[in-house]
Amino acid sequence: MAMKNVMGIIYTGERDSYLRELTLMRAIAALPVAGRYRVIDFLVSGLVNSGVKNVGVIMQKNYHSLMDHLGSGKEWDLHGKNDGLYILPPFLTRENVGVYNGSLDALHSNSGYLRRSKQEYVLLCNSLIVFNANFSDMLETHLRSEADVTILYSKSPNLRRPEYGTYFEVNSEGIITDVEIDPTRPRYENACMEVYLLRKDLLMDLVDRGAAHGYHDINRDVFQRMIRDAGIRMAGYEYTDVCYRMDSVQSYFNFNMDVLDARVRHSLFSEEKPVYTKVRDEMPARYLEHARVVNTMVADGCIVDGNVEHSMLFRGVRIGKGARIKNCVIMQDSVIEEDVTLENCILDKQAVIKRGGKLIGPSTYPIVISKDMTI
């Protein structure tokens, strides 16, 4: 079956409080990563590369940055006459202030979009995990197994968290036999990547029944009950490539530092699965007389005249003469003036560090400078 018979739904906006200043004005899906991308770029690109033509993005509070980034979907070739990219902002009422209580509530509020879509299958995805997958094999496995729901999972240690996450046991036939949610110590090594493939009519039935019972979370309130009550056949599909969960400042920092590793970078940005993003026309990066750059990703538009080591420079960053930057993530259009020392820091957009400033944080808990802040 062709992937054109599959629609994608991306649910955004959960657990953003754990990223502190980085998500005050944006959803996790809109977080800048890897020099010029956003977290959601990997998921949307994976859907498009797989052949999905209808993608809906369910948004919550602080969605303006994400909506501006996605635009009409032109960069992902999702702006045609048929199907395309659909932005689904929250329906605001006196009771609903723009925050869903869970994925089930979000799907119920957007049931009209589900009903109007022509596709037979749905790929339901969360936006917390960065990975670059082709979902065609997952669809073929789902059809062969005759399962009602197929869930993407990984054995990667990057996804395991104490007291957080969904983990399950998979038997030799690939069928899920047990699920545990938010365990203190996960017993199973199979971590759910929160990507679910199922028929659209089944999803709508589950959403309607869940809403009627006052349920909110599709993992805890629907899928876990299904496995326990043995009412629906659920299969697992293992994802074996690199993946990262964006649920804390440390995990965000570690991901950007890991991308400096060629093995990780080539896995995420392969020729067969390109990652698309919003285009910003800039001049190439310039390295001035005193520049010394080692193991650093430097985006277009940067002007460097200092020492930069093992760091991530986004578009338009300026590094002054005599500055010493090490193990830092510096976002778009930030300015580091002369003789500044930064180590283990994350600077949000348009941050300015004045001449002679010094910020050194521990690698396990990097210093975060908010957007537009001057120090």
Given for the second form:
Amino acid sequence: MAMKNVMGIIYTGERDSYLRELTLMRAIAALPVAGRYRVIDFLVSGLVNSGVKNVGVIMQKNYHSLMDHLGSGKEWDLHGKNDGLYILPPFLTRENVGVYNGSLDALHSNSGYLRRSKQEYVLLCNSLIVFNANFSDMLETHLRSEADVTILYSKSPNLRRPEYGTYFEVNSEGIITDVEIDPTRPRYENACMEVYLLRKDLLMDLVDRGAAHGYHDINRDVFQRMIRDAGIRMAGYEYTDVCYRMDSVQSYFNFNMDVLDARVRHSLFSEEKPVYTKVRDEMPARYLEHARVVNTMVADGCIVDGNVEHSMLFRGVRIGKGARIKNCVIMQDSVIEEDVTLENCILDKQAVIKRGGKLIGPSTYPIVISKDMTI
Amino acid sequence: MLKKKQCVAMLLAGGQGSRLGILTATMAKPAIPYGGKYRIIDFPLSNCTNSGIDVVGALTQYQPLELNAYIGSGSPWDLDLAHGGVYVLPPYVKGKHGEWYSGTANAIYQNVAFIEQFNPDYVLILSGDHIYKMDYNEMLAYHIERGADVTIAVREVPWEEASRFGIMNTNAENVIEEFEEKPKNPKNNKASMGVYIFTWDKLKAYLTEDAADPNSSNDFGKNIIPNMLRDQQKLFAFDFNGYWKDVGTIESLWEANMDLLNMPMPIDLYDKRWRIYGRNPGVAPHYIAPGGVAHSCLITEGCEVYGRVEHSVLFAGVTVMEGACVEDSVIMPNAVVERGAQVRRAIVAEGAVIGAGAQVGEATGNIAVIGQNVKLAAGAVVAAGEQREH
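Given the form predicted on its own above, what does the protein look like in the form predicted in complex with its partner chain?
Full assembly next; the chain just shown is listed first.
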């Protein structure tokens, strides 16, 4: 069966309190990563590269930057006459209070969109994990196993967290036999990636019943209950490539640093699975006479005249002469003036560090400089 | 009849650019990569969109495949519009016989019907051979203000080079009194930039007259402009003082790229109010490895640098491996410089592979050129000024 018979729905209302200043003004899905992307780019590109033509993005709070980023969906070729990109923010009606109380609530509010879409299957995804998948094998496995729901999982240590996450036991036939939610110490190594594949009519039925019971969260209140329900066949599909959960400042920082590793970089970015994003038409990065840059990724539009080591420079960053930058993530259009020293820092967009400034954070707890700050 | 447009641009993009040697073997000159992420045609197209001119007819003829694919729907330049946009106009069959564009004027003449659809007052003629940023609107205002029949953009060139250009001899009011193509003893140093604004009625009349003349070479510089001068029409020169570079030869293409490494840049491509748009390769930021060196250079997204890059321009997706060295060179998209190879004063075209330990070009002398997709064997030596097509 062709992937065009599958629609994608991305829920972007995750818990984000551990990301401190980084998610004050934006959803995790809109978090800038890897020099020129946003978290959601990987998922949308993965869906599109797999052949999905209809992608709905459920927006929750702080969705301005996400809407601005996705636009008409043109960068992902999701701007056609049929299907394409659908942005689904909360809205106010007699039944809706203008904010989604959870993913189930959001799906219930958008049941009209679900019903009108002509696809028979839905890939329901959460947008806090960065990975670049092709979902067509997952679909084939799902059809072959005759499961009701197939859930993507990974054994990657990057997804394991104490007291957080969903972990499964999967038997030799790929059927999920037990589930743990937010265990203090996860007993199973299979971490749920919060990507669910199922028939659209089943999803609509579950949403309808869930809403009638006053549930809010499709993951916790519906799927996890169903795993225990003997009448339902829940299968797991293992994702074996690299994946990263963006749920804290530390995990965000580690991900950006890991992309400097060729194995991770080439796995996330390859010719077969390009990652699309909003284009800025910056000119190429320029290295001046005094530039000394090693083990660093540099996006277009940067001008570098200082020393940079083991760092990630987003588009349009300026690094002055004599500056020493190490283990830093420096977002779009930030300016590092001459003779500045930075170590273990995350600079949000358009931050300015004045001449001679010095900021050294511990590697286990990077310093975060908020957007538009001048220091 | 479509919605009326005040001014329609016609972009002459069919030129072969034979002086660019093997670089234009498989693509027309306007499709040549420049400046790390652009192609020459991005400049006139971006100038149009930034000037608010939103109908552009792109006339293609020589090796149009690459160019047509590149222009596509015009979306990178915001020229994918419901009313207007960019139109690719190749020569076509009329009645029982087809004909090629026999000259620049003939290319426009064969597309009179295209222009008439928009019922324009003025037509802007552009060429796809130059690197410059120009507000065509200022030139149009100048043209309208003087009630000109044609306005020709001119740029002062060094006197010693004036004999290489089409020179406009003007009076104190910038009225063109004489036009000399490559004069031996130039009387003026105002060179035509190949940018014309015509009042459409006038242009149409002269194109029709020219088409009826069997001895004409159907060329703007050789026929249309001299005929208008003969009839004492109102021809004005419009002075342009910004950066303007004809990239007609290997040397000038190389120089135009090297110009971008000067600080301040002679042409500001960071200017947010006048961005140069282009088709984006959509690859990750570039990576400089622990042993990599990058000095005085431009490097684009998708590159991986394990070796040494000095005073060079690297396009998207270029790999420079360990121990390799790239100096004073232009490396076009997806080319690979393998271990220990040395590239100096060279242009390496798209997709070429420089084998391990190979030596391309020399620290002085003419520019060496490695053609598109050429796989240069390990240890090969390419002398200064040499061109390798295989």
